[in-house]
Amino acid sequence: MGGDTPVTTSAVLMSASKHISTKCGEENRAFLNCKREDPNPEKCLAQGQKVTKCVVSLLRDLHETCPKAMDAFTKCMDYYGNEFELCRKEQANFQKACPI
């Protein structure tokens, strides 16, 4: 990935999950519908690539717009095993700095 894009660990994806569901929901639904219609993984590669492209672009934008808040939330999520309840302060700061 690019230099300013955070590594897509589970903590990064969990931290950005609300943003991902909002910004990449259409692409994700198309991918899931494809998978539901045809279990052959090759049939849904294009839809999967669109989801990946959307998420990577979104993460890059978030990292450029509010890197400190995103990093703090991600570090908390990583430290506490992706438990949102233990990172509410960091989550609030992140959502304030980068509203959905």
The other form holds:
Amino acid sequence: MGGDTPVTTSAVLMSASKHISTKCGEENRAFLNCKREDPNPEKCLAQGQKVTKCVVSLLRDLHETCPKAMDAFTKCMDYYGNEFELCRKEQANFQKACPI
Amino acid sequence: MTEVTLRNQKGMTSVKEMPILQDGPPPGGFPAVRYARRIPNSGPGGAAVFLVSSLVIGFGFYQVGQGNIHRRAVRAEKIAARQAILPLIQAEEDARFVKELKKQLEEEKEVMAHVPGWKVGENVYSSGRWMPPSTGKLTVDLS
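Would you mind generating the form predicted in complex with the partner chain now that we have the form predicted on its own?
Next comes the full complex, this chain leading.
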């Protein structure tokens, strides 16, 4: 399971949220600016694709670099309903193994 | 008693000669019972009580403030996390929506092919803003 992209459940996304906001921040902002100008989904497909590519590749990289820490953190978040305060230990391990 | 009197024998002749057995006070009387009030005026004064209580209450308020700071940070972390993943989720939904919409427009074109002057996918609103079609057919099938 070392090289797979993890399935993007809410727990996985919330676990990687800090990484996403730093590494894919540019794409996110571009997409949101496009949306603000025109909420029509057909007009922002290009930016949306960039966002999806960036996040999916980021998740794959994270899973390759620190699979155990990421899986532990994701499992904890899944168990506790995405409550950061209840998973501080696993979060610290994850950020030590895969620095932001 | 009557027998003693009549026959001159030893013993009591009348009740008056019975030894007195009474429940009474001990010799010298009972010790005195204190019933007077005795509320001492010693202990901390008003200023000391006020100072100590204000210190305790102040410490309590400080703890409340620290707790509020912590809770605000936790809530901000949650909001930041949701902000970070919102574009991905919206982008995925947009892609799915556009695919569905194209399918709907194809159907509409087929169905209304015989109607002259029908613009497929025409916007029924004239405000210029984009509104999602209200046909109820473009929702995600979660069944």
